[in-house]
Amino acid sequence: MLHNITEAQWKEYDEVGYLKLGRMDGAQLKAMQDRIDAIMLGDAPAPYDRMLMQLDSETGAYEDAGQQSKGHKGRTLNYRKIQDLEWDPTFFDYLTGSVFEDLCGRVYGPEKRVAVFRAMFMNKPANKGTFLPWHQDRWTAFDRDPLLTVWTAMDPATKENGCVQVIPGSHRYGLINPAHGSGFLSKAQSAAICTPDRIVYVELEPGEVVILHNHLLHASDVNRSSQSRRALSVCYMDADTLDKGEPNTLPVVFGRGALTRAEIDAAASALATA
């Protein structure tokens, strides 16, 4: 089951940043596989409007992806990734457990108020999946970067079919590519720095959670299965962060202000448009 981490975890998680903090509730895996499918294929009420909803590629290029854009895209599941994903109700529950408002604590201090920047699901269909490009999570716009991811898989996530790859302790170089907008590495960058003996590969069992710096510099390939590899990738930052210079609208998960269940009731049905 999911734990709070310990001292001498944290000592590891701050040297290699990340690390596993075990496995969810089987049930409630099973109603995030559920629902999840159940968006992707329309069969099921949901607050599409409020949702970025972005097909797979067809050729593996990260490039070639589909449009993200708000709505339903069509019956599938071959979706890339759906976002937003803290105004649904099931989503909303784990992304909110008190595991995850303790990691946010001490990420960034007891007193804070944390938002989420995104709640994604993140998809590579059996035997399709896109390449995503080596990077460190930042994006420019921000006064100041959010710094922790919690991605849970849904699936198994193993090598062959496109698992996380890090090269531990690199979110200790500093930004390595400050001018890129979302943290994406050159191919000059990725060739010096992720070399074959850096990389570890994050393989993990359906519904392991492992928590991410997001200055860790990551990657994953396309998936070369027959099993899928589902996951949620959940982004908490700071409220107070500044976007562009005005304050965030980005939803409150922890602290003052922090949204209710039932207000996550309400906006979803409001918005269901399935």
Ligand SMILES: O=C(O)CCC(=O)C(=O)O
Given for the second form:
Amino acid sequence: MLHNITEAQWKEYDEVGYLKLGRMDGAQLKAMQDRIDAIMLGDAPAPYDRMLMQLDSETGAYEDAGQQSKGHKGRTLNYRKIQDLEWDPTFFDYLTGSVFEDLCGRVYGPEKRVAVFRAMFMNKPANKGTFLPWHQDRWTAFDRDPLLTVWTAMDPATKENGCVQVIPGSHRYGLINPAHGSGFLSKAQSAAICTPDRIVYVELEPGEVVILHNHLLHASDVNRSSQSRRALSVCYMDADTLDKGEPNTLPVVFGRGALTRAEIDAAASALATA
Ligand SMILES: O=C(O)CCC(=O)C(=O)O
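Now show the form predicted together with the named molecule, given that the preceding structure was the form predicted on its own.
Entire complex below, previous chain first.
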């Protein structure tokens, strides 16, 4: 079971920028695994017109991954990314759990309204996968940076199948490439900063959860095994964040005006296509 973080754990998180939280409920994990496979295979109605879906690359190179756009891209488990999962009841139930509300209260303040910037399935299909270069999770369109990402392993995540790699403490380096629209490092910056002696491979059991500070340098490799590496990454942000100077339209999940499960159910059935 997932438990609220102790003061000692918060201290550790402040120092290194990531923290393993424990394991989610097994039945809920199974529901999420089944649901994401059904979404990929088109086996169940889903709000596809609202979901950003991207196929995996054929080469392992980031530039070769498929187009990122809304809509189903074929009956295959070879998706790299599926976003907008906060609109799916199975994932909504998980990401609105009280443990995550507590975390957001600690990071953004107990009275803050919190939105989901993105709730995305990140996949490294068996013997495939796409290298994800070193980056910090921030976007120049926003007037303040999101600070908290919750990453949940839906399969074993290992060095072999492309688990997340981090540079402990790097969330305290400041923004390394502030002009980059989404926080990616150049090859030269990665070679200089993300040296093998500094890299920690965040290996996890299925259902294990790690929280990542959004400024923590992280990356992930291709999958060199026959075990898929499915995962859910949820980025929570201050709901008052301005997007290109305008109020954002992202779904609020905690605090005043938060979406309810009934609203999610209604949206999901209104938009579901087979
Ligand atoms: O799942 C991965 O390989 C990386 C995920 C990531 O960059 C993120 O969750 O922000």
